[in-house]
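In the block that follows, a single chain appears as structure tokens, in the form predicted alone.
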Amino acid sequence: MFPYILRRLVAVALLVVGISLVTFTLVRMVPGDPVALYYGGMPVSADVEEALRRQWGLDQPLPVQYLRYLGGVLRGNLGVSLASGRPIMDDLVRRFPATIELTLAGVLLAVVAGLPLGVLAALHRNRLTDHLLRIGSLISLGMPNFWLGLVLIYVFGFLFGIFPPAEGRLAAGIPAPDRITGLYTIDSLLAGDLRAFRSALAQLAAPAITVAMGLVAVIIRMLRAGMLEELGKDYVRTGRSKGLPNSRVFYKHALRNAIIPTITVVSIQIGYLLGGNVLVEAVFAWPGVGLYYINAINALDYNAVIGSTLLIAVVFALINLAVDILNAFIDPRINYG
């Protein structure tokens, strides 16, 4: 195993390599002035224009800029936003938790909902349930979440006032929690405060509904296939004529085996969310790494894209390293040697 996980470390370096080049070079091609919208189109004297270009290396040719960020990227520095002045890996850092906290949120809601659906649209295949859960799953993957949010904002937050209007990760005048691992609702409860911690799941709620929505229609359509796979196959048959309680069958023997491929997807699927709620941040005012994006994007904000990207990059691929060891752990049948 290790031979295998120093390999993949090392991909994951020539990953972010190869990806920090692809998006310098096609943040570069994006039309646009970043000094003259970090004046927000005021008329600067060319000295000043001409000395901040220096000092942003926007002076120098690209190849020159690209090796320059790339020595700073495996120095661990990912340089300074050309919008706010600040380093972007104290920006991402600040952030990051956030999109941490939806994206766990979003999956716990998913995993705790889709498992014992898609089990059970097995156990009743082709019957009312069975249907009914399919038609279900393939409505909430048409469904955009951007929309599905603007729904429960306007629905449940507007017209019943079950959600609280979305504003952040608090509501307004309750202040942060002091910062232990960045997650609000961890942090409310070690702090003690209950009313932050109150405040930080209603804020959590909805968001994390919207999240969790596509990604329980994946894993209740993945684990019904490898549960019906599972049941057909001979040592289901073997156990049942031995006399084994269905329940044994079904959820230790065939669900372990039924599980492996619905925490692939999964898993990539988290990798996608950590770095793809964009859309899902900028409907919430959710001050995460999508929002930053964003604001990155229309900055023309180069070396925030570049960063924000990266860590996407890099967390993902590790993420998916992650996966392939436990699911080694969980099928002994896997031999990465």
Given for the second form:
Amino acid sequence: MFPYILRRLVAVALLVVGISLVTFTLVRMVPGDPVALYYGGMPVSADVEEALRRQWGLDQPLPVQYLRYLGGVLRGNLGVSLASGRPIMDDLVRRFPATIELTLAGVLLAVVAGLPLGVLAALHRNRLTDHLLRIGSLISLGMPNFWLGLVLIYVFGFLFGIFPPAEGRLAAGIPAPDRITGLYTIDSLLAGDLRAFRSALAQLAAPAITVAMGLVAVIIRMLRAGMLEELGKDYVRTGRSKGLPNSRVFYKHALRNAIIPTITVVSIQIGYLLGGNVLVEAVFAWPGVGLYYINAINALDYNAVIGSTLLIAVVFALINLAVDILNAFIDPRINYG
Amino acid sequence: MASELVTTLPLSSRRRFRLNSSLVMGGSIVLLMVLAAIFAPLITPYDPIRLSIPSRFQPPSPEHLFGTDQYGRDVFTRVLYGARYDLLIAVLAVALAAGVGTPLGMLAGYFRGWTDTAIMRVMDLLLAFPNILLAMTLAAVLGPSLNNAILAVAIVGIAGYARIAYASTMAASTEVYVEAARALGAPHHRLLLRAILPAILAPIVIRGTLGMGFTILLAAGLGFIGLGAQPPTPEWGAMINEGRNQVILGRWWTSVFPGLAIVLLVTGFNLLGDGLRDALDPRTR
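Requested next: the structure of the form predicted together with its partner chain (the form predicted alone having been shown above).
All chains and molecules follow, beginning with the one already shown.
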């Protein structure tokens, strides 16, 4: 197995280099001259301009510029945000826990809802429950998540007043709990601060439901298909013919096998959601990496836009790597030769 | 989820092509939207762009089925005209992505060797970014406009078509009739265009149909962030964005109806794609 893991590690390292090549190209594509941009269009003397160019290495040939860029990336230097004036890496690290909290909450909700529904759909194949679930998941796959977020804000925030206004991770006036994990729901519990915990949970609910909705449909579809495939196999017939109760065949045998591909897809989705939730974060003013990215787009802060893109892609690649390695441990059928 | 199809069943095998309910329903929805887009001026008496401040913020009523927005424009009218933009974006972006991705995948799968490595590693690189993120970053760097949004969404889509074309081409290359044509001395371009292309068209068409829905969602997301169609263009994502601050004040209709139009059209394409797959792919029988 270790040669396999080693190969995957090398592949990911190459991928990260490739990602940096793409983002470097994007940096070069940014409209306008970076020096002029830096001075906000103010006229500067040729000497000052020349000095800045040299300082930024813009007078070097492109391959040299790229190597300098790559060197910076590998040391965690993504440049400085024009909007905040701080290193982009610092900004992103500070905001990552919010995104992780939202993603984990969304995935947890989706799994809790999706698993029983997927099994239900398979057990009630071609009956009313199955049809309703199929129509439901079909429609939810067609929903833009930012729109769903707005609908939730209207229905549960405006009409019923269940959800608090979307103003971040805690209601105004409630201080953030001491940072332990960076996840407010957990940190507030650890600190024994129930008021902050309730507020954090209430703020998290609507965006997490929005994130979960897109994933539930995927889980239901995958699990239904997986269960039906497993239920048609020989070992299920064997189990039944030797007199095992149906429930045991379903849950002890078929579900165990059917769930493996679903787990893989859900884990990959975690990586995907870390970057794909930008629109949900924007709708709910959720102060994570996605909102930072959107704000950077609106502020024409290209360094921050491209820096966020790079970091998210690298995290995405690392999570995919982790999923592959975990799978190799879980599923002995995977060939790591 | 769209599974990656590897089949070599030609599109023209009508004998095996059977209508199914997904196909009919999806087709009807898409047709309805196309008709709405074409005949929008005949269906509604209002103008999608012109402001009419006195009639702003009217809730849905018989005169204004979907109400009016903050500029007094009829939301139903804008949703109808919006179908033109969202359909156009989807068709152009998918055509561009498939038009570039399919040949690339075919070349990689046919010549193998370094051609394969060079092309497919670049495709892997495209897939290394979460697609909405790549689309938004590209659109931001290119500059916000409808054309650039289409280009960004198309670039994001290329790798998917390349992968399917690649796998299908490799599968088709081992077919006996391709071997036979090769043995007869057919040149590469004839093998690729006459023998392999017809055989791999079905999975590409299925992917393209499912890709339409996905593309519409992506483009609407760009419009929502302000990176796609610019106001006052009645593109659905941009409309949802324009109505965004009204929703919190209880004026739900300005954002909800364009969103419903997206749900309907995307669901239509997804049904159509699923139906096509069931009709064309022998494995799912």
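Think of the rigid core as the biggest set of C-alphas that the two forms share within 1.5 Å after superposition. These numbers were taken from a predicted model, which means no experiment stands behind them. Numbering follows the first chain given and starts at 1.
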Threshold 2 Å Cα movement between the two forms at Gly57, rigid core reference: yes
Core fit, then Ile297 C-alpha moves 2 Å or more between the two forms: yes
Val22: Cα shift of 2 Å or greater between the two forms (core-aligned): no
